[in-house]
Amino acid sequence: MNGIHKLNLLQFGLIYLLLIVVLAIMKKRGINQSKLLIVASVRMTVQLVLAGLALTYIFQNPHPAFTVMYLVLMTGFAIYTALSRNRGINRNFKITVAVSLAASGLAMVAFFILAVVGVNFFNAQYTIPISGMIMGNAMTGVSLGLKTFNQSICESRAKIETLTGIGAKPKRILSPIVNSALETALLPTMNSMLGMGVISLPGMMTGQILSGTLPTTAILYQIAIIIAICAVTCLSVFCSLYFGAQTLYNKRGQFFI
């Protein structure tokens, strides 16, 4: 199989014309998010260009320290992004989310690299891109789970006060809210799994095929990474919400919401 066809700057620049279509539709329909789209597009471009330059240097100058530094930066940014989208939680809840996201994500990365792929953990060619997929999806899941949890808490405030007044245990009151938020966070991943291979060819598989990898090998990697993503999303969201919910009340069963 041939290697991937390289794009020149002119060919690459054509893709930005599609943003004009999006902006035109948004303006026509009165959707006031044009600034956000432009900022997001510019930010995405800058971040990916910088990531590309950094990865090129790391791959050409392999060293365990570079891999560790990139993982730390990636994990820290994932935690920051997840928490910045959910500012209305207390300090202990934030610490719980940070620990849950970092521990679940890094443990899944280590398992995938060492057990499933079977290469050195500090092999940047495998560890960094796989970590990006795992940590990125964990971050998205936690953000969605926290948003759903916070909305449910706000909507159920009167119900929570009533149940507390009749002696219901806080853990029992919050358990259905945690379960609902966890389900919401898992749905996007499970829905994508349902149509994978028929409706869509996922990114990792597509990238490997374009680079010349045999489709059968690409399929094995894609199945493995999707299952890992599902597992890390479940673990990170569950730990964040289950243990985070316990910071909303004290030992006497009094809520701080």
Contents of the next structure:
Amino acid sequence: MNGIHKLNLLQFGLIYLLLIVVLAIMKKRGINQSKLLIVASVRMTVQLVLAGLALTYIFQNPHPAFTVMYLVLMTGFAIYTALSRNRGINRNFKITVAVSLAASGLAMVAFFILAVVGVNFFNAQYTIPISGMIMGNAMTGVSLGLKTFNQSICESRAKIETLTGIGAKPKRILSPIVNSALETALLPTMNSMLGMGVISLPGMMTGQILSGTLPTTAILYQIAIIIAICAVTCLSVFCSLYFGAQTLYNKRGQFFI
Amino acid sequence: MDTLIKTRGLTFLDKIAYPDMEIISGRAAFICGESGCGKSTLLKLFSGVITPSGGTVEYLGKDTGKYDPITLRKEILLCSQSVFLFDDTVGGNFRQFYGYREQKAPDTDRMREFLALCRLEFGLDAPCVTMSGGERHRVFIAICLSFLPKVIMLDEPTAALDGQTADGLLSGVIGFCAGNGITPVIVCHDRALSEKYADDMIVLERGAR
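Starting from the form predicted on its own, produce the coordinates for the form predicted in complex with its partner chain.
Once more the chain from above appears, this time first in line as the rest of the complex follows.
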């Protein structure tokens, strides 16, 4: 197999014409989101061009510091995004989420790069894309898990108050709420695993095949990353909620909610 | 006659200042006073669900803050006003509440005894979802009584009941408490019922000391 067929910029420009189709349909159907479509398309383009330039520079001038910087930025952004979608949780809860997300995400990246792939951890070509997928999925999972957890806490005020009054332990009261939020956060990953290879060829595998990797190698990477994503989602959501739930009450067993 | 609960200079959040009071073992204490004068808050202070802003609550001569909070709440049981029941049968609710307290549920005969005590004629497989507010409250009171605490605090147990049912409930509950060494502390708006069943009355006034 050969390397990938390079895109001609003019031909590449054709793809933007498709946005006109979307705009036309939205206009016709009175969907008032044309501004969002334009902003989103422009942001996506600019962000990816910048990322492309940055990665090209890093690959040409490999240095561990660049890899570390990229990891730190990515982790920080993941934490920021997960928390910004879940305002109104207390400070210790936020710290717990940040630590859980960073620790389980980075541990998973290290395990994947060092143990499974077996290359140098500071090898930007492997570490940056892999950590992007792992961190991104952990972020989505934590975000969803936290949202579900907060919602059920709000809906369970009477239950929590009643059970507190009869002498149930706070941990016991919160445990089913933690469990069901964890389940909700895990379902999308597990459902996507069901259809994989039949309904969808996942992005990473598609990318590798396009760039000339043997499909048999590409699927090994894909299987490995999917399992890593499943595990990191489980770990990061579990740690965030299990330890985070303990910030909702004090040592006298009194709830702050 | 032993003093079970004793308060001194009790305040909560600068809003409520309580007169000093004592709950005596084996005597039915009724708490009354207009809405918003801190009756439910007082019950929560007794069992340490909240901590006083000032003053002390003593249980058996020892500050409630020095007890293990879960043990204290099991001994001074709060049967709250906002009733929560699981979407389950009556028997299922017994089992769920016992599960949350990490205790084994009583047998079905025992459950039926407590239901009868609260003037309920449901079977154990009756679903709680379709019950009226008053019926749900009594199911919850039956479950709370079955825990056999030292003190049972009932927050407006008769609010949603007609006069006859309310009277029946109070006579059943207070009779059971007297026979089983349980001290009832009851928040009640109904003056006639309070006068009929109270051994001691605690009258709260808004913001007074």
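Residue numbers count along the first chain shown, from 1. For clarity, every value in this text was computed on a predicted model and none was experimentally measured. What we label the rigid core is the largest C-alpha set whose atoms superpose within 1.5 Å from one form to the other.
Relative to the superposed rigid core, H63 undergoes a CA displacement smaller than 2 Å between the two forms. When two forms of a protein are overlaid on their rigid core, residues whose CA moves 2 Å or more are considered shifted, and N191 is not one of them between the two forms.
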